[in-house]
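A single chain comes next, written as structure tokens; it is the form predicted alone.
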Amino acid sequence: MSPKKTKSSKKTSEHRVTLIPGDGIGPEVVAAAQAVLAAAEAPIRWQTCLAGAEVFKKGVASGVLPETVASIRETGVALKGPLETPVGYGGKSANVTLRKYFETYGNLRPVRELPGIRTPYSGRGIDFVVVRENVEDLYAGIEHMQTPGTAQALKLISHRGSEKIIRLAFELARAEGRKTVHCATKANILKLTEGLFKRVFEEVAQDYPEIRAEHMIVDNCAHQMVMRPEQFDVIVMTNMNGDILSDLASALIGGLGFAPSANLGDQASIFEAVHGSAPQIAGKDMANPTALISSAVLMLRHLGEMARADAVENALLATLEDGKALTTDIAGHAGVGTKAFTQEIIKNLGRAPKSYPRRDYKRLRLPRVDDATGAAVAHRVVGADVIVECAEAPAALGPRVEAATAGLSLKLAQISSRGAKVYPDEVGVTPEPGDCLRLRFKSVRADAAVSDAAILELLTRVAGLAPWVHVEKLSEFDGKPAFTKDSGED
């Protein structure tokens, strides 16, 4: 959704933007960004709204006021200070709540060496963007205690969600003139979930022939990011992988205090610094506003204010390069306060850094993805996995299950514990004691589909032996198994 615009008295397009000051140092760094944008004559009319700790204290479990949601829905754009997630009261993170409300599926984390900020990687020309899927994966937050001693989390990866974030990564490469997109997954182990992400990447890459597409196992990506970070242009990842490696990446250029981010969605986009609320220095004029100002630069480019974005970014970079008035987290005892650093940036508007390579940015086009997800032509249920709460030895449980389910159209194929086959035991496996086992049943006839009625009858009989806590159908799509095998399974 394009940001709504109105006409100002100066006959220039004015952008309405929701402003969330945040908690801790949030109001200070937000005020710094506002001051710099005002000095750069960015045509923005702010709508100030609340979220975070103060809202939790009002008894709002989401940490977000309804009027804040309404404002973002109206403006389509928000600039947000860091929000605190209180301990002992309130509900889930207000940050996560906002991302879920507005389906901001794409998280962009630019990682670029900054002038005047010394790190072990200085001089190596680090300049890449981590593109992280932002709403799926384990971060859907769907967890259960299957038994008192075993927990599970559902890792949800969809074709549509994967396609949206992967296309966004390629569109970003086009907008910023980048040559390579890496896709980092754990598809060697998680062959269906991470494997789906990899397969969609390979499909989408064909629509961007001018951009080199490379897949990399995510642990190797972490290794390469430390060894040779300058090799990367764009890296696209699922949610958890992207969360972990984007924080690693920010350490290469000086830490979270320099890390901006954009949360992009079709309904609205939210721009924020990655760092926390740092309550220990709140109100002391000590906060470094670099990350929030850089996030405001991303917001200006999103709004199409390319020249003003360049002007603000150049003034910030020139200030860092000069090193005359830097905050104490950079300069130590010789440092200045937040307000003095902000005034130095404003003084440098119209300047550009002398030793910093310029990048030409075009406005990023958010991708559109069709509703169709390439559904399989044929779907057949061939069995069922039944998870039971049971501390009985598999060697004892197996024969009892076989006897109890005799005569059904499903038969016990095996019992597994934590993904390893433990019954029938052909190799002498001694499973770790636990209270959760998975019973895999398959159709007695290889050519016959399994009905819901057959699974319900199966569950009734299994329940007479051990409480079942979860069931998953075993499906074939277009004749291919849509489930993984256990270690030791034929």
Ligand code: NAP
Given for the second form:
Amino acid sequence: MSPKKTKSSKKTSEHRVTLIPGDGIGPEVVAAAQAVLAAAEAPIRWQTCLAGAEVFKKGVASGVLPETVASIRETGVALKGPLETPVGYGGKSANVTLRKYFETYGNLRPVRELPGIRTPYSGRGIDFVVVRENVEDLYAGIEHMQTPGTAQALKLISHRGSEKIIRLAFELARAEGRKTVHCATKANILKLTEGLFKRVFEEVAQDYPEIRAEHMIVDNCAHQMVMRPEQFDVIVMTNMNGDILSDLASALIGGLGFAPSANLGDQASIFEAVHGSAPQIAGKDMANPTALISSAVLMLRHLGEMARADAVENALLATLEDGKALTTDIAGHAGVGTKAFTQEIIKNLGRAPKSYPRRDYKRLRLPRVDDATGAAVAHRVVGADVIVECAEAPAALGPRVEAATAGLSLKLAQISSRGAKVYPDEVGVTPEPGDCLRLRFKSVRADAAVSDAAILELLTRVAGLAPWVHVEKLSEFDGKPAFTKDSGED
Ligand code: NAP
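Form predicted alone already given; the form predicted together with this ligand follows:
Okay, now the whole complex, with that chain kicking things off.
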């Protein structure tokens, strides 16, 4: 899908882009990118807008001005400097706010060995893209203290959200002529959440027969990324796994100063460096603008400005390869300032690096996903998990629950503590003392569906013994259990 064209862009083929200078080194690296794009005659009209520390200090809890949101809504594209997450004032991260406002579900992090940047991996030809789901998973940030002693975070993975990011990964492979897409999950342990992601990957892969689709357990992926990173082409992951492994990946090619990213969504896309505001070097003309300029290259490709993207990228790569004027984070005492490095890139426009394989980029299509995916045919409630605040030993609580719920259509199947069955105790488990237990009730009649009225009656009886804090229905979809077993459960 093409990014939005604004009214004026239709007339002049000029693209309007929201520009957020950001905090710390943000204004310096953003100015560097702007200067290089202007020198490359990229047809962009910038709308400069505020977000971050200054906005928090004005008392706006989201850290993003309404005018900034309106601008991104209008342009559909933003280039953004890093935003400080306030400590001691303000509220949530302004980065996360922007991501949520515009549902930028697809985080792309290209990881490619750079000419002239020596790392322990130099010469291995590292060249892959981490595709991270950006809005679901634990980062929905839905947390509760279940009891004073036990916290819970919900890991939400949807079929639709998984399909969007996985299709995006395959579309990226097509657009960049890549041969393999790996999907790294923890499906061996998290069989329903990470397992859903893996299953959707296997479904979607059928639509891309020319691309090799490989699943890998995410811990092995971390190991492989360090041992043999050159084997990867595209890796798609759920949010938290992708967050952690994409930072690891950046370190393989020289670190945060070199890592660009794109946050793609159907309403808007935001391009930014992976690094933060680096306050220690802010305002000192010391920041390396490579990551932000590389993010601007991703933006130009998103806008369909393929030739200009290549020109800017080639000038940047030629500058790094020459090594004549590099920033101090790379060159140490022999280094130059942000401005001098930027001027060197501008001088090198029209040149290309001598030894760097060229990739023939095509414009990336954002996938369309059918609304109906994931719908189950038959849905039957077969029981309920009731989480209670209770410090009593399970061996004592169990018989009391059985007595209090006798005669109901649901009966206690087991009690568990942090996912392990502790009552009835057939193997001599001694649970850690705690204040949170899960009571699993199953329908007395295996063939009967459990009604809401039966669950409400059950809760009334349980409440007489211990305060219940959470209830979760146990369902079957199309005859298959839609819940996991506890360790030790038959
Ligand atoms: P950071 O700003 O990335 O800085 C960590 C260190 O990395 C810096 O002190 C600096 O090292 C080096 N560095 C980072 N970018 C560089 C560049 N372009 N050129 C040269 N050196 C660079 O991480 P942080 O200190 O954890 O975070 C600072 C603030 O940024 C926090 O408020 C955080 O919330 C925010 N942040 C924002 C984003 C975002 O907007 N997307 C992302 C991450 C963090 P030396 O000190 O050794 O020079």
